[in-house]
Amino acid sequence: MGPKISVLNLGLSLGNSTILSNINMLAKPGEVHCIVGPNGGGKTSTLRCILGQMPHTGDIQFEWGENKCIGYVPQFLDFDKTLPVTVNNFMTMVCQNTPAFLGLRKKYREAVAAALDIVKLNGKEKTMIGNLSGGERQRLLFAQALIPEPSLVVLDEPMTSLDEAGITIFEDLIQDLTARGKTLLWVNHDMAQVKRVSTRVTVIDTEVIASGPTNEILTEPMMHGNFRAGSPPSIKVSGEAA
């Protein structure tokens, strides 16, 4: 199962700028919370200080079950294209502190090959990464973040630059995940993939402008990138009522 977070009351500036203020929202279980919002609004920096990446105010607070590992998946993947690194030498640098070149231990290999079937890049081993589509760089990012088993997924936007194979695959996955009791936390600008796929979502613009169920909390206006117009009252975060 995947950790409950409860973010209550988090607050980070930089300099004499405000970035966050007072952000209060709950992820469980078993559950896809979508972070949407305006571009520049905080929605990667309060992903950021749930990792504990950024210093902040306030308090987050993780209750884990036996597993706690995170899987992390970035909006893109910045690399050299010239390297010459196939696909496993990058999944081998993932899993394993020797050298790539070494090549993977045979305790790793299940997982690696189960992964890489999971995203469709099975035959792409020894493919040179800098060779590979965008979409099929995303895909390659999903795969690292499968291994270990995560409980919790992290994702950055990493679908912009994904086809419409690419994101069936993504969110099959993700449904797969969470009906395996994974907690998903997802920054995410399509909002009919948010409507789509999420359980719950919340609205920041430095400040938290709704959070809760999707159903509850996507009106017509923040469908079509007005966030505040409309917006329904947050539901603050209450232990499980929340």
The other form holds:
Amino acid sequence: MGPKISVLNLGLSLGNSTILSNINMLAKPGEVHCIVGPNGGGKTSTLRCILGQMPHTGDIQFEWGENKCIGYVPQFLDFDKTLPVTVNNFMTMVCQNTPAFLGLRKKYREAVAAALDIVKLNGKEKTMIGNLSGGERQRLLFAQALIPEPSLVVLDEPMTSLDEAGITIFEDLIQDLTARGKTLLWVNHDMAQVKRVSTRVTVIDTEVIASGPTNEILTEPMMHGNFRAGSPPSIKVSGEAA
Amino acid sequence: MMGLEGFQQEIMMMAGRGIVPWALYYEFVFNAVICALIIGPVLGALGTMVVAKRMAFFSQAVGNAALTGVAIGVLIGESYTSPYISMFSFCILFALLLNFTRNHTKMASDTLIGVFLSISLALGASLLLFISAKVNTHILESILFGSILTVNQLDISVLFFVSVLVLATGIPLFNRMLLSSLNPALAHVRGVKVQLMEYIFVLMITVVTVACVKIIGAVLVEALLLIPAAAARNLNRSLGGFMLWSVIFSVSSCLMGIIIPMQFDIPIPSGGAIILCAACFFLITSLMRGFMPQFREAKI
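Follow the form predicted on its own with the form predicted together with its partner chain, if you could.
What follows is the whole complex; the chain from before opens it.
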């Protein structure tokens, strides 16, 4: 079972700039909660605050079950593409403390093989990650998030390089995780996908424009990226997380 | 060190009988070989991380800072052949300051390291010229480019201690350090203290660089961290091979750089000879990568 996450009056300022102001939102187990908004609106910053990576004001409350594991799928990996790190090396690096150059330990082999199988990267274990396509690299990042089994999955725009097949793999996996009661937090730009997959949505542009069930929040202008226009006034944002 | 002395006697006897290169008959050559066998694996292994984390010029900056450390040591009355206290103190302070500045400014790493590198070189050169009247100029040359003639038991002990410390720290933290450089946010979610890893890595490079100044030289230590790893990267497609070949190239370069000039009476400093040997490995592996399809990566 995933955690319930309540974000209360979250604020973030860097220097003289206000990045986030009075953000309130609620993410529940078994739901896909998408965070949408314009570029520079503070979506990734919200995620980073929730993950405890940025100093912030306000309160973020987690109500965990037994499993407190977080699976995080970042936007990209920043590395030298000629670096000799294979898919297996990468999975080894994130799974175990024993140095990756000594190989994957027996007790992790099954889990790694299963994760790579889920994202259809089996057979690519010995391929250098620099030689993977952008979409394959995103699938690899998703595979690492599955070990150890997470109760909260946080996705930071992982779909940018994916083709149709990759998107199908992702969406199937997300539906499976949701069905198993995991909590999913997802920064997403693809409004059609948000409408298709998410349960709840929060629209952020420095502050919360709207937050609530997807079918109530996503208006036609929003579907076309016009987040300020036509946000339903009936949604009580601050009351949502309380 | 009794065991080492006994081993040295054995090697000297073997050199006398022509079983091993005759140069090993001399104590200073034997000491240099021991140093090579210690620093080779450490620099080779650490080099893979330096390449992966794109920190090559950081060790160059620390090497230059060692010049200032030597000058300060001479000024405060330390032994001018082994001013380790001032070298370690100044270089560690310098490295911590550099990393702190890097973490607290939005300046690109290469710009900041370039600034610190220039400052350390200017400061070191100025202070060394200031003290040049007090010490033999050959001492300065040996600091810059290394000299196996001046390696003694103290240097071997310092190298050994530093190498054990770096390996004991670096091996258990290898995955966490590498993951931190690939994606700090992902590393953080996985419980890695990213900034602490950075500081530990910086300290590891610093102490190794300082400990190697005597044999390779302040100017060239960075090259031995970089070239064997770069050569190994030419041939390998996985971390295991990368690490193994980097260590092999590093140890071979150190041994060849010490033995060949002695054996063939070539008057070049040990540091220069070691780096030239490493450069040969890099050249050969680059050609292999260029002309042999099995070493070329697939193009996406």
